[in-house]
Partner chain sequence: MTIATPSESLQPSGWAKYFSFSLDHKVIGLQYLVCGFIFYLIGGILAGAIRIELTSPISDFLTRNVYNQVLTLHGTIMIFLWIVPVVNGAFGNYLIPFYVGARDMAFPRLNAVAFWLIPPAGLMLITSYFITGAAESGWTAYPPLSITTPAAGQLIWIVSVLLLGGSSIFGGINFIATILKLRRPGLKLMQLPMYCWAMLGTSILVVLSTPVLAGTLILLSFDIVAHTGFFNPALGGNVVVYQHLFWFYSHPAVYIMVLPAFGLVSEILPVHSRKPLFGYTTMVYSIMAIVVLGLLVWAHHMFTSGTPPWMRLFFTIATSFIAVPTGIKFFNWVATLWGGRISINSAILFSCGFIVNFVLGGITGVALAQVPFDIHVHDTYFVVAHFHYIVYGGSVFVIFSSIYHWYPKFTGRMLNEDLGRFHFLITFIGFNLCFAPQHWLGLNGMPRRVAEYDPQFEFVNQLSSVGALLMALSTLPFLWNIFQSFFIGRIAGDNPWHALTPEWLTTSPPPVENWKGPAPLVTAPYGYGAVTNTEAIKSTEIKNDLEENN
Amino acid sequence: MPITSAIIIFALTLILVLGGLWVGQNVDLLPLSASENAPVYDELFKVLFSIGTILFVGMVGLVIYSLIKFRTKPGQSGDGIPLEGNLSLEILWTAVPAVVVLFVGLYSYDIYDRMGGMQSLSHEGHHSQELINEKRIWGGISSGSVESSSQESITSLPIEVTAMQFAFLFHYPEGDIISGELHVPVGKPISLTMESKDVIHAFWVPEFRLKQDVIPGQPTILNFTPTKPGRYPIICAELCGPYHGGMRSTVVVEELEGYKAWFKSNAKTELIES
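Answer block, the chain by itself, in the form predicted in complex with its partner chain:
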């Protein structure tokens, strides 16, 4: 290979890689991030976006270049070069994707761990410990970093979620509150134990980057820690019937005082009633 084309290829690859990294770092395609694991998710997204951009632009570039460079020009006839393979090239493009994929796998394992995905769910809140004795618990994603998990099991706020066609109901065992909206204090680890009354639904809050199916007959758990006050949609993400698209609720993330006020006003009425 002549030295000039080697330099050109090197320069183009460099531009492609740097460009891909730049694009990945600067994309803004995700909604607001409002839970402890959302920024971790966004970090993964940026890395995947960079790798994806590099691969996509590189491949498309090669295809378009080939179509232009090697198209049959007027007056040309005959075949192309009888090149049937090239062992070192083929090893290269087996090894490079293998390494990239391995990197992506290990990195997303790390992300998953930091999102709390690898924590054994049976060691979490006491309420789930109780449930484990009765029914089988299915693992959802648990929240927070590994370090904080020991405290979290003591301090997390347990809420029971019931899904049915076509609504979510939230039950707070502590104040015996039943609510159609999920109210949570900012910064507090929340532990949802969810079960469906009829068909499969899914609990999804895009701003938390979390989703967990809500299944009849098998409680699932979803843990998270909200970080930004606000009202975010809770969306059912599993086809559950004609009104599936309308199966929505809201999670209201409030400062502690606001949450306490809401809790008091609702817990009182509940207590008086019971």
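Since the one above is the form predicted in complex with its partner chain, can you give the form predicted on its own too?
This part shows the chain on its own.
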């Protein structure tokens, strides 16, 4: 390969990589970040978006170049020159995707672990003395799941979530409140214990970057801490029946005083300070 061509290829590759990195860091396609989990997920999204931009622009550029460079010339007939056996090219397009996939896999695993995906399962009776269920934990340590989390169990707000075709119901054991909306105070760790009454549903809040299956007969636990007041959609992200698209609710994140006022107006018992 001539030195001039090598320099041009190197320069174009450098521009492509730097451009892809810039796009990943500066083009924000995600909704508002409103929980402590969101920045961790956003790190992964930026990396994947950068890699995707580099691959998309690079491959489209090669296709356009090939269409122009190797197009049929006027008066030309017959097939092109048969080319095969380029060992360097074979190694390149095998090694590069392998490295990219390995990197993405290891980095995704790290993000998954940091968001609580590798949290060990706790075994606690839920339905009866004879039935022991595995509570799957996502978003951090489950309140009361292990002895080392005793401090967390004091500070977190426990809420029971029931999913059914086609609605979410939220029960606050402290206050004995049943609500069709999820009300939580900003900056307070929340621990949701979720269970389905019929089929598999999914609890998804895009602004929190959290999604958790809700499974019949197997409680799942989702922990998060909201960071910005507002109203955010709760969406069922698992096809659960003919009215799946209408299975939505809202999580209302309020300042502490606003939450206390809502709690007081709906509770059957007084709010216990923690």
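Here, rigid core means the biggest group of C-alpha atoms that superpose within 1.5 Å across both forms. Residue numbers count along the first chain shown, from 1. Predicted model, so just to flag it, every value in this text is computed and none were measured.
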- Pro74: with the rigid core matched between these two forms, does its Cα shift 2 Å or more? no
